[in-house]
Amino acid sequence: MAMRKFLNDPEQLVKEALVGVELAHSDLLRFDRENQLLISKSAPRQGKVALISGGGSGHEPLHGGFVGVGMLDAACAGEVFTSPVPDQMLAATKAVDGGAGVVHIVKNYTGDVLNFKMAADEAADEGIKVEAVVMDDDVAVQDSLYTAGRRGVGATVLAEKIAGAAAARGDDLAAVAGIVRHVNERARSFGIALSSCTPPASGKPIFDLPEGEMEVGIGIHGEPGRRRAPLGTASEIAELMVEAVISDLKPASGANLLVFLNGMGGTPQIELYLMFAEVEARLSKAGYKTTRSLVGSYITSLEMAGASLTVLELSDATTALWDAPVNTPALRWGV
C-alpha cells in the first residue's frame, strides 16, 4: 500500500511539526529553530535545577510535549528515529542552566547515550554542572538494534514528571538526579505491537506483520521484540504484559503502584481503557493497589498499533511529586 501521510517534504517534517508545536503552545514554550529545540518559557530560572531530555522524533508527545512548568525545561528533537546531535544537547543545556546545574534524562539508545555524554562533557568544560541519568526500564530484551542493554521507554515520562516536580520545589542537583534514578530502578515496561509503522523518509513499513500475529516485546523504533506470536485476546495480552513486568520488578507485597498504559500511536483510546481494566484486574488480584494511573498515547512509534505497560512502585514521596502541579502540552493538572 502506498504511504499516506500529511507531508510536504519528508526531510522538513520535524522542523515543520515543531513550528506547529510552538504555535499551538506559545504560552508554554518557544522553538529554537537554529538548534531544533523546544524550550520552556519559564527557563532559565535562577537557582532552579533544569531538566532536559531528547531523542529521535516520531514518538510524540515525547519529549517536546513535556516541556513546560513542572517537567522538562527543554527537549532536543532529532530527525525521525534518529538521535539529536551533541551540539543540540549542549545548546539546550546552556539555554536552561540557571546556575544550579542541569539533569540530562537519557533513554538507553546508543546514539542518545553517546551524544548526551559528549554534550555533558562540553558543558562541564564551560562550567555547567551536569548529572546524566540513563533510563533502561524495558524488560522485553537485553539488547536490540538500537542499544546495548535494556531500552529506555515508558518510565522516562514518569521520571520527567516526578523529577520535574522535585526541581520545581527547589531540590538540588544531586537530589533531582537521584529521584530520576529511583524512578528508573522502581519501574519496568513491556510493549506489544499489532502493526508496523512507516518512517516518512523511507515510505515503507519497518517490518511485515502477517494477519493474526503480534510482535511481543516491541521497541519504540519498530525494532523486533522477544518473539512473534498469534494475536491473543485483550485478556491474554494483559496477562502476558503484567507477568513480564511484575516478575522483573517484584514490588513489595501490597505495594501502591502507578500504572501507565501507553498507546503506540495507532491504538484507539477505547482499546487502551479496555486494556487498562484488564491490567488493573490482574494487579489487584495479585494484591497490589493501583493508586495512580496514566492512560493514553504518550510515547508513540508513529502510527504503530499497539500498547506498552509501565508499572512504577510508588512511595509517599514519589506519589506527592506525581501529584504536584504540571502544565505542559501533553500533561496538565493542579494549575
Second form
Protein chains: 2
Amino acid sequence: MAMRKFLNDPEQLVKEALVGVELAHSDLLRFDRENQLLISKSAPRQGKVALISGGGSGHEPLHGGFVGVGMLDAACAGEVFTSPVPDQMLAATKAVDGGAGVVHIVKNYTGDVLNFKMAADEAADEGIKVEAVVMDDDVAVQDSLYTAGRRGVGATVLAEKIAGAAAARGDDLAAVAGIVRHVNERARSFGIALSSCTPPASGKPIFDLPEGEMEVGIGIHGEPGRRRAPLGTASEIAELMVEAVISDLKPASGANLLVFLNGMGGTPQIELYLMFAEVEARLSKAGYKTTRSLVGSYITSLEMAGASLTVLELSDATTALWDAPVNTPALRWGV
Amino acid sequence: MAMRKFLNDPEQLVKEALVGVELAHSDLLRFDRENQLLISKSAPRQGKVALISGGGSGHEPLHGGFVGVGMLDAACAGEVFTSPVPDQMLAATKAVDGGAGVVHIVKNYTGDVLNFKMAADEAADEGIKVEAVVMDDDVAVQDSLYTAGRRGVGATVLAEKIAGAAAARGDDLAAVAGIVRHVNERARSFGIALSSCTPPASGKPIFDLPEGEMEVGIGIHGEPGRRRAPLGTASEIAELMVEAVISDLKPASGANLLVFLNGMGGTPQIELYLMFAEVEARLSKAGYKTTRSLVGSYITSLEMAGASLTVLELSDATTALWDAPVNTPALRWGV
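Counterpart to the form predicted on its own, namely the form predicted in complex with another copy of the chain:
Below is the whole assembly, all chains and molecules, this chain first.
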C-alpha cells in the first residue's frame, strides 16, 4: 500500500498525532488519551460557559487547533472522516463544565448530529445544561451523501472564534448559543476541489478526479457537489464561488463582511492569496466592504487540493468578538 | 496544460498573489508593485536596524508572510523558484533604512547570494550601511544543484524572528547581524520529500518521484538530496532526520532546543504533528529539552508532500527573543 504519507500504523495515526499536538502546545491544552479529547488547560472555569466541538479527524486544524483560551474548551477527535462517539462528547462536556453550561457546536453530518444529541441528553441527565447548535452553512447542495439538509463547513471556524470570545467575556449559555446561531445564519460557504485525497486506513482516493477537472460544490469528506466541470481559471472559479455564496446569503447593501478563503490542505498559500484577491475584487465591485479576513488552511480534507469561500456578514458586535484576544494553536492574537 | 492549480496567467501569478497578501494584511504591510516587494507599514523607523530577506516565490509564507512588526521590514519576491534581482533588493534596502543600517538575510543559493551582494554594494555606494548574512543550515549535502556549500532552509525563519526581535528592542547593526549569524551557527536542518511539485510556468513536475519512494535530504527547489529510498514509516523517517541534524549540530548535553517541524506545502497537519511527536521522543530520549517548538508549513515548495526538521540550540538570550512580540501574517504573538 504505497501512499505519499508520513505514517506508522493507520489505526494509531489520530492518537499519535494528538500526542504531537499536546507536546507542541502543552501551555494551552492537554490530551485525554482515554477519551481522545484535547482539553484546554484553562477549563473548567467556574461560571464561564464552555464550548466544545468535534468531528472526524483529517480536517486539522479543525477542531483541536482551536482549543485554548477565547475559543473552544475541548475538541472530540473521531477517527479520520468518522464521527466521534457519544461517550467522547459526554466526557468532554463533563470535563469543561464550570457550572454555567456547555455549548455544543455541531457540524451538520448525520453521525455527528446523532452522537452529539445522545451526549447532550446524557449530560442533561447528569445535571449539566447543554445547548447544541448545528452548523449548516454550505450552500452547494441541499442534501448530500452524509447529510440531511446543508452541510456544516467553514462557518464553524468563525462561530468557534466569535462565540468563544462571548463566553470568555462572561455571556450566559443562551447568549453564547445565540451567537453561534447568529453566525450560522449570517454565513454561507462554497467549496471547489481540484484533487481527491487518500484516507490512510483505506489507502485509496475517496473519489476520482482527473487532472484538468474540478468538483464544484465539494464537501469536506469528498461528497460530490453540484457538478463536475473542466478546470476554470482562478478568475472564473472566484466568480462561481462568490455568486454561489452571495446569492444565498444576500448581505445588506454595503455590508461589512468577514471573508474566509480556506485551503483544503494541499493548495499552496500563493494560490490561496491569488484566489482571495479575485474574490475580494468581486465583493468590492458589488459594493461590499471586506473589513475582516482570514486566508489559510483551517478546515481541510487531508491533502486535498482545493479551496472554500466562507462569507460572514458582520455586525459591530460580531466584529468586536472576532477581534477579541484568542490563544490557540491555530489562531492567536491579542495575547 | 492541465494542472491542479488555481491560476490565471502563470506569468502574473506572483503579482496577483501579492495583491491578495496586501488586501488581507493591509494593517501590516503594503505591496510595492513596481519592485515586487512587501514592505512593513511600520518601516522605515528612525534609529531601528531594518531586516530584509527575499528569494524565489513558491515557498510561502517565506518571506512575505514574515513582514510586519518584530520580524522582517521588507521581503523581495522573485518569480517562482527564481531569485529576485538586485534592483529589488536595493529598492527594499532604501525603503526600510532608518539610518541605523540594514541586515540582509540571504539563503545560500548562488543567484540569491550574487544578487544580494550587488544590491549591498550599490546601497553602500549610496551611503546605507548593510550587513549580509548567508544562511546555510541544510546538512543534507555539501554542494548542490544551485549551491556552493550547504543550502539555506528552515533556520532562515528562526533567524528572521529572533533577529527581528533584537532589532525591535534597539540592538545596533553589528549586534543584529551577529544574532543572525549565531542562529545560523546553532541550527541545522534536514528535509524529506514524498512527492515532487509543479511550477505553474512549466506545468511539469520538477522531478519524478514514484509513489512508495522518498527523496532523503531534498532541497526546497527539489534539488536531489543524499539518496532515494523506499518510503519508511514515520518512526524510521524521524530517526533519519534527527540523526542527520543532531550528529552535525552536536548540541551541548541536556541543551534547550527549539524544534521546528516544517511541512513542505502538501503534507497535512495530522502528519506533521505525528512527525513532531516522533522527533520529540528521540530528542527527549537523547537528553535534550524541547523548550520551544514550531509545527506547520512555513518554508514550502509549492504543493510538495514532505517535511523538514530544523533544530536550534537555544540560549536564554535567543529564547527571550523568540518569545518577544511579533505581528506578521504568518507568525503572531504577544500583540
